[in-house]
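Encoded as structure tokens, the following chain is the form predicted alone, with no partner shown.
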Amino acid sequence: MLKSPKVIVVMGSDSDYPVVEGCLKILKEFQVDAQVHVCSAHRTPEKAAEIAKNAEKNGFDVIIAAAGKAAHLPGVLAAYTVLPVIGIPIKSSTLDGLDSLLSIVQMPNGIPVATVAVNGSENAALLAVQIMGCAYPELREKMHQYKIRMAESVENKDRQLQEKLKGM
């Protein structure tokens, strides 16, 4: 039986879901199985450790972790696994997400966490797809097609703008 690509998405709070929703949409578009959990690095550290320790055994290829403010969740998960971890800094009301971004991006040597833009959940999903494309050629081909569609969309918008400007 062939293994299908799987990602586990962990949010520090259920209030992160509106941001994470974009990530899940992209994963679904690429037909990547995703499991989603709420888990706090500070309030449920044992659960965070358990999720990370068991992710590989449970067939996951990549972990995506969204967290705001102190945003330690991606780093805590990365400490317990050899799987790639992608951090999504969540924009907070305090420092506009800069606190989250710095918390995720400033990892010590030996515990890498890939980090996308503040609230950049779609890019987290796309990065996961690109990483998994190394093992799943069908994902790499889907990514090629995705980039072609993006380019065509931009070209179409340019044509529309040029037509609009001709009429001015």
Ligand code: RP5
Given for the second form:
Amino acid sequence: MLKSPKVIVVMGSDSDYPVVEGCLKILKEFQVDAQVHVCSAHRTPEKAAEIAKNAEKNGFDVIIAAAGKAAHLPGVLAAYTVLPVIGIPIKSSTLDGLDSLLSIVQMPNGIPVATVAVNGSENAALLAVQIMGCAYPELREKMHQYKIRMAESVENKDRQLQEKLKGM
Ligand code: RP5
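Please give the other form, namely the form predicted together with the ligand, since only the form predicted alone has been shown so far.
Below: every chain and molecule of the assembly, starting with the one above.
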């Protein structure tokens, strides 16, 4: 049987869900099968290790991990797997997400984590799609179509602006 693209999305807390939702919507739009779990590098460290260790044999292609504050989850998952890990720094209430961003992006040599913008969960999904596009031609084609639609939408906005300015 042919394998289909599959992503596991892990978030440090259920409080991260409102941001992670954007990522799930994009994965759905690209018809990528996604499993979502709450799992913390600090509160449930054994579960985090198990998820990452088993991700490859469970058929996942990419891991997306969202975390806030001292956001060690993406790095810890990356330590236990050879799959690409994409980190989403969650904007925390006290330091505006800079804490999360630095915790995720400043990985030591040998254990990379691809880091998107603070709360950039849609880009995490798009990057996962682009990575998987190397193995799944249908995803690469969908990405081409996505970019065409995005450009059309910008052109449309420009046309609308020009019309509005004409009337001023
Ligand atoms: C992190 O701490 C989570 O990823 C979350 O962003 C933050 C706060 O978690 P809660 O206290 O809301 O569960 O581990």
